[in-house]
Structures are given as structure tokens and as C-alpha cells.
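In the block that follows, a single chain appears as C-alpha cells, in the form predicted on its own.
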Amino acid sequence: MPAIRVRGVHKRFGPKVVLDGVDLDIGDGGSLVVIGGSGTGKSVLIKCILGLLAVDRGSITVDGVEVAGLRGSALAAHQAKFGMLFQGGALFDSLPVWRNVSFALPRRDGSARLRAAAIDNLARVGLGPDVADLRPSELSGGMQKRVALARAIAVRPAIVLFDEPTTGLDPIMADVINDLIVELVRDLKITALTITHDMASARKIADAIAMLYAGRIVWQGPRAMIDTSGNAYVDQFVNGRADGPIKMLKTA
């Protein structure tokens, strides 16, 4: 059984319809990367699949549980199981890196404990302990991404979610984090499920790559085929092309 199994996903917010029938499969341990523009529904199908967000029709389980209708400890049980790394950070500047790292762990730790774990976590992803004290904003941009990288994996989640994590990046800075992402979904053993519209991200982290468009999954494959899927929306992405299948489409 896959660790998320996505059939016949429906969302819509008024009129607008964002998901329209989505299926996917992401296999237990796997990396599976959702590529499509801004608007498509990526971040409204990422939070479906953590319990934020009721759809309106379909199914989502995770580990063979049904997501929809998990209310108080049994969604709380479901959304530990996930680890987010937000598109901006999410970073708390009011607290040391230490403290945001640590964010998630049980508070009954105590503060020494909860400091070495944080440094423990910022060692996985290159930072050294000289960073635990300072500020979020003290940092520049690559560097908060791998606090908010730490922060995601503290928990030892089973899976992570990856929210764009290349944006606002640049390119040399983007490929260390796509490093680091590929070593600590290997070495954590962890299933992975990123969304992103960068194609150099997509393909150095994903098994498996899926275009979402139109509220549909219109092709998924492994990583190998995205250059020879024969898939029109698919091949007007990956070449950034104006012409083809893909109409722009307005963001919620």
C-alpha cells in the first residue's frame, strides 16, 4: 500500500474549482515531486492531504488511514507523522535558531536537551553550533532555509512535505538544498512529497515526478521519462514554452 493514496480528490472554494479529480500514489520512502504553475492547486492538495483542509469528494489515506473525518487526537496522531518545510521558512523571529529548531519536540525535554537536539538537527543540514543563539533575520536566505530544513526533520517524521523549497534561492544555494534534501531522505529513510514549479529541483530530488494542472493529475512517471513523457502540459512546462496546452491561470 502506498504511504499516501490520493483517488478522485475534489476541492473548490465557491466557484472555483481547484482540485478536480485527483489521483496520486506516493510510494512508503519514496520521493515524488508535483510540478505545475502558480494556481494549480499544489499547496490546497498538500493541505488536504494533512487534514487542514475537508475535500469535497475522494479519498486520501495515509498508511491506510482515511484522512477525512480525523478530528482532536486522531488528527493530531495524523499530523505528526509530517514534517513541513514551508515555502518562506515560517521561521519565529522572536526566538533563537535553537528554539525554532526545537519548535516541535516535547517542551518536558527541558531547555539543555531541547538545545542539543536543535544542534544535533543543524549539524544534519551543514550549520554549526555558533548559529544556535543568534536570530532568523541574522541569517541570510540559504541559511534559514536550513534552519527551517532542521526544523522539518527534528521530529523524525515519516514523511516530509517540501513547499517549494528552492524559492527565493539562488541557483548554487538552491542545489545545496536539493542536496541536502536527497541525503536526508536517504539517510532518514523518509517518504518525501515536494511541490515546485522549479524543474532543476525536480529533477534532483524526485523518484517520481506528476504535473498537476487544471486541478488533475494530467501525467505521473518516474524522474527518467519527464523529458520523453509524450505528455503535451508536460513538455510546455519543462521547456518553458508559451505555446501549448497550458492557458495561464489566475491565483487564488
Given for the second form:
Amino acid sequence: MPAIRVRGVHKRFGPKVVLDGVDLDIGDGGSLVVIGGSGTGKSVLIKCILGLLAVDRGSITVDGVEVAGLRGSALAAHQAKFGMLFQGGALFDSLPVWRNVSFALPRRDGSARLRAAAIDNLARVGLGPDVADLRPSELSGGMQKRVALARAIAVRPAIVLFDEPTTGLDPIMADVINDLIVELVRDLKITALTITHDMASARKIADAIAMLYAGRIVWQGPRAMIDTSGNAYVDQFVNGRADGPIKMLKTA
Amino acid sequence: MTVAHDLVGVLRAIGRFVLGGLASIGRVVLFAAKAIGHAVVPPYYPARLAEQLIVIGWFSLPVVGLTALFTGAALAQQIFIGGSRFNAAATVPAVTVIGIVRELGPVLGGLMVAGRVSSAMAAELGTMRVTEQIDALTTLRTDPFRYLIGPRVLAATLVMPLLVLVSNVIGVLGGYALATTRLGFNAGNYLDRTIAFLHTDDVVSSLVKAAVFGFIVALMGCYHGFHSNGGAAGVGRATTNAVVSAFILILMSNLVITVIVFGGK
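Mind giving me the form predicted in complex with its partner chain, seeing as the form predicted on its own was just shown?
Whole complex next, starting from this chain.
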């Protein structure tokens, strides 16, 4: 049974239809990357899976549990299965790095143990203990992403969602983050769902790739087939061509 | 035909406005109920509560104290001038203390704290919303309402009465200082008259008003910040709306409490 199963999911905001019947399967321990242009509903999809947004129609099950209709402690238990790396990091400005990383760990462990756990997780993403007492505003973009990654895996979640993990980073730092994601997914045996429009990132992270366009999954297959999919939408996106079935306005 | 059509259009616009207003009131009431529930039901965040008590109470003390000091002194001067017109200048201590404790202390204190705290809360929570920090809390096994809203609402409701109590004392002392240095009042006599005219229900109503105003200040700051959207402009709108709505609700609830407590006397 897939870890995450999405069937016929619809979501609209007012008159704007964002998801128009999404079907998707993510296998246990697998790494699926959803590609698609800006504004195609990728972030909405993962917020629906996480239970932060309610779907209008359709079904999302995680480990066999239907997400729609979850409330209170049942919703909290569902969300506790996930870790998430947000696009901008979403680190808490008012807290030092070590408190950010250990935020979801049980407080009864005490400050010394929480700090030690934070430093251990920072080491996993290649950061030394010297950054533990810094504030997020004192870190570079790449370091913030690493800290956010350490925070996302600190509680060893079964599933981690990566929202545009390389956005805003230079190509070398983006590749470092990609390598870290691959290592963490492999070493911690995590199920990973990544959304991105960065094809270099998708090629590195993914076991399988799906493409979201106009609110639907227009293609899904193994990473190795991305260049020979035979799908016109995928070909245009992968090769970054302005001409093709995906129409973009050239003038605002 | 055209007149009827226009009339329907006007009625439709009025209907939309009324329904929109009622829906907004409903949303605020539900938010308030949820905020109270999360403020009083465990688990608690004592460190967050302590932080908010200091931010709202201690850091507001200078601005609220100065407001009370100047207002008390100006009030004493005005009462002296007005009272002199009908040989009632001696009422300065009595009217000053009643004016400060019943009305100006809590209302001006509430408005000053609203300007300082509602805006700060809306800006902080609004920024957390647009940078996805509130969503991040959810993924970190933390209820944003319990962590962010509950401590703020509880702290503001608890600390405002203390703040207003201090502000009332400072306001009365402002009047006392001006009356004894410029208006020729005897210091001991002024304080005796002040204490003699102050009743328990004056103080109780002042503290009840302060608690209600504190609740309103935090509620409006949190509500508008929590529902902020649209980037930096959205945070700006949330901040403005928080302050304006807090001001209006403070003045409105002040009238309601005043009529309830003193309307029959």
C-alpha cells in the first residue's frame, strides 16, 4: 500500500480552480518529486496532504488513514507523521538556532539534552556547534536551509515534505542541499515528497517524478524516463522551452 | 423599470454589507472563544506567558504613566478654571480622581496600549503568517493557537488592570502636583479630599474596564495578524486594522460598561 494516496482531489479558491482532480501515489520509503511551473498548485497540494488546507472534493489517505475530516488530536497525530522543509525556511526569528532545531522535541528532556540533540542534528546537515547560538537572521540563505532541514528531521518523521528546497540558492549550494536530502532520505529511511521547478534538483532527489499542470497530474514515471516521457508538457518543461502546449503570457 | 432596478441594486448592496458585517462579527466571536479556550485549558506555555506579561505590562508602563501624568495635571487645571466660574474650584480633587479612575485612566491607558501592543502583535503574527512560520508550528507538533494566541490574550487581560491601577495613581498625582504647586491647594487637604471621594465601585469599574480593554487589545492584534495575507502590504493592512478596530471596540465597550455600572446612579 502506498504511504500517500491521492485520488480525485479538487481545490479552488473563489473562482480560481487550483487542483482539478489530482491522482498521485507515493510509495513507502520512496522519493517522489512533483514538478510544475509557478502557480500550478504544488504548494496547495502538499498543504492538503498535510491537513493545513481542506480539500473541496476527493480523497487523501496517509498510511491508510483518510485526511479529510480529521480534527483536533486526530489531525495533530496525522501531522506528527510529517516533517516539512518550507520554501523560505520558516525559521523562528526570535529563537536561537538550537531552539529552532529542537522545537518539536519533548520539553521534559531538559535544555541540556535538547541542545545536544540539536547539535547532533546540525551535524547531520554539515553545520558545527558554533552556529547553535546564532539567530536565523545571522545565517546565510544556504545555512538557513540546512537549519530548516535539521529541524524537519529532528523528530525522525516517517514522511518529509520538501517545498522548493533549492529556491534562492546558488547552483553549488543547491547541489549541496540536494545531496543532503538524498543522504537523509536514504539513511533515515524517510518517505519524501518534494515539489520543485528546479530540474537539476528533481533529477538528483527523485526516484519517481510527476508533473502537475492545470490542476492535474499530466505525467508520472520513474526518474530515468523523464527525458523520454513522450509527453509534450513534460518535454517542454524539462527543456525549458517557451513554445509548446504550456502557454505563458509574455507581456504583463 | 430603471428606478426599480436601481432600488434592487441598492438593497442588494446593503444586504451584502450587512451579511459581510455579520460574518466578520461571527468570525471574531469564534476566534475569541477559541482564544479563551486555549488560554485557560492546559497545556500552558508559562515562558511565553511571562514574556508577554513583560512585553505588554512592563514595557507599556512608561507611555501609559506619562499619558496619565499629563492628563491628570491638565484635568486638574481645566476643572479649576471651569469650577471657578461658579465658585466650585474646591471640587478639583474630587472631580480629578473620579475622572481619572472611572474614565481617563482605563480609556487612555487602553488606547495607548492598543496603539503600542495591538499593532506589534498584528505585525509579528502577520509576518509569521506570510513567512509560513505559523504553518511551521503545526508541522512541529505545536498548536499555533495555544503557543501564540493563548498567552498573548491571557497576559493582556491579566496585566492591563495592574497597568491601569498604576496609571490611575500617577494620574491623580499629576493633578495633585499641579494643584499644590500652581493652584494654591494644601497638599494634605488635597489628598484627604481625593481619598474621601473615591469609592470602591469607582476602582472596581476601572479594573474591570482595564481587563476588558486588555482582552480587546490582544484579540484584535492576534485576529488581524493571524489572518494576514498578501505579503508586506497585507501585514501593513493587518496592523492598521488591528489598531483601528481595537480603538473602536475599546470606546464602545467603555460606554457599555459605564452605562451598566453607573447608569442607574
